[in-house]
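Next up: just one chain, as structure tokens, the form predicted alone.
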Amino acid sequence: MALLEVRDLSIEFETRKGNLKALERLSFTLNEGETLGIVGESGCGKSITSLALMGLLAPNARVSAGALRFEGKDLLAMNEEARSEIRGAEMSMIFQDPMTSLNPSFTVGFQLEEMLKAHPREEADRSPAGRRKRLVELMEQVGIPDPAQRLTCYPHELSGGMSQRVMIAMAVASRPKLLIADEPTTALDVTIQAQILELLRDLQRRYKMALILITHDLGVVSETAARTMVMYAGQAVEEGPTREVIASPRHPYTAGLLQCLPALHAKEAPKTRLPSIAGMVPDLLARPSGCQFHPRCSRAQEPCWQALPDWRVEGSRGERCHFPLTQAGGGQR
């Protein structure tokens, strides 16, 4: 059985303009262990999903969903309640923003004390000697220098990588089985990044959680993630192993993210403009007809403008899309 189990997933805010369709029909799983990397520009989807799965959803959201499951368990039928048993505890996640995400009011110690005395998983975190003595290993393990004087600093006494470890230590704290990182690295300088993505890693293993990365960047997926979805106007439009989603996308959409990675232009056209994907996202509230992505599509065709490609699956491969590329990754298939 499945660790968590998302299937045809919906989300609809009503506003005065409308209802906004943020995510339609969004599927797919993970097991224990595993690390699924969700890639996309900003606005499509990603982080509505997160908070779709931690039950964090504003009062105007419209949820619906064939199943949405975390170890066989009917998230959508749980009332706030158990649901909040789980968030936390089980389900934690890592927001994208540390300095808003931390309280300014109060220290990171106090703070991360909170989260062990609302999800204990030791008879020792029932007591203050017990629970300071686990403040001071969570925050070792996420790799802050002098823990004990760090704890009693408040947010703004952090920079942007330290107070980033400061969130993943309250969101490992309870030792949870899924683990959600919204952003992790955003705003944070290559170094450092790469500090913090080894440092999910190292965690992941030692406490062996199922890991949910999501970020705009399929550089980073490829350094951390077993398999990725990439999503596009609130629909997934590819999802594979990353090594072969990324070697041979079949996905315009996808080809074109691979085409803006500085890295990877730099060796097949150096000292040239990097290229970049035309145009926006759509507005949800006036979707286009017909696939999502073909206003901006280079190898949009008649039938894309006139109906919504199918999800196709072929193997462990799966995309959303009326003329894929090939495995070489040039013309139709």
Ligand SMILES: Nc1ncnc2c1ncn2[C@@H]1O[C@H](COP(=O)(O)OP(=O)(O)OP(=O)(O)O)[C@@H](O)[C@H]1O
The other form holds:
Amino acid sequence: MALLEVRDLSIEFETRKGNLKALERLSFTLNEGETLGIVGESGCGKSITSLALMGLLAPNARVSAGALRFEGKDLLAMNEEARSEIRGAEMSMIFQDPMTSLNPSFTVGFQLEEMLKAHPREEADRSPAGRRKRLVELMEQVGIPDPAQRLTCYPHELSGGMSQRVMIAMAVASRPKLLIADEPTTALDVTIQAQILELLRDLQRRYKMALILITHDLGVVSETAARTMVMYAGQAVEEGPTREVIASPRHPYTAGLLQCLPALHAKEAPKTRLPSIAGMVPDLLARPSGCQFHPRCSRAQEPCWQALPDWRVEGSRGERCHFPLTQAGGGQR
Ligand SMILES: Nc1ncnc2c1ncn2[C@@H]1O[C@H](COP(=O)(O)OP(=O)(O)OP(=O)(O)O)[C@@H](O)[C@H]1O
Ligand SMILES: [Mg+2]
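Please supply the corresponding structure for the form predicted in complex with the named molecule (the preceding block corresponds to the form predicted alone).
Once more the chain from above appears, this time first in line as the rest of the complex follows.
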């Protein structure tokens, strides 16, 4: 049985301008200890996917279709009490903006201790002295030097990288089976980014957690996630083993994202400007017909604006394109 099963998940928002279909029939599964990268441009639905998993969608959101199962349990059928039992204990999330996720009025130690009290995992978590020991251990595990002293700090006294480490400590304190990291490195500089990714990999192995790593950067998933799903305008457009997706993308959007990667591009033309994908993501209140990517796709032809391509699966790869790229880079037309 898969740890997590997302089937045809669709999410709509009630907005002043009308009904906005933000997520359309998204499906994926995640096994115990597995890492899935979710990649796509801003607004493609990465965060709402994770908020839906956590049961933390905004009040104007509605799951209009689909199913969410965690260890076989139907998450959408659960009441809030049962859901909050799973949230934090079995699955936890590192939010996109660590600075606003930590409460500025309380010390790091206090906030971390609250997590241990709420979701005790070890006998030590049940006594103040035991928790004290566990807090120091947790801080050490996430690579915070001088942990005892740092526990007395308020969030504003920590650097961005340190705050992110504290957020990670809070998320893994309960040893969740699933950790969702939503753009965990966006606000950090490149060296710290690499350290945080290394830390996530290390904790994932240590606790045998499944990890969903959300990012707009294919470079970030390339070293961390075994599988990657690429999203566009609230839909999955491509999925497969990360190495294969990067070596031979089948969807033109994935190919476009790869072209924008500085590391890969630098070897070819270090002094030229990085390319970007022309055009913009569609307005979700006025979606284009057919394939959502067709207005930006240089390969688009009639079927592309006539009909949304089906999700096609071949072996370990899945893709949604009328004219997928072949390995050699040419089309199948
Ligand atoms: N509360 C809300 N009300 C209306 N629309 C919303 C709401 N929350 C999100 N959306 C819309 O849903 C879409 C998906 O948003 P989401 O936050 O998941 O994007 P994202 O992929 O995480 O982007 P980013 O990379 O910028 O974090 C966007 O078009 C966004 O405007
Ligand atoms: Mg987001």
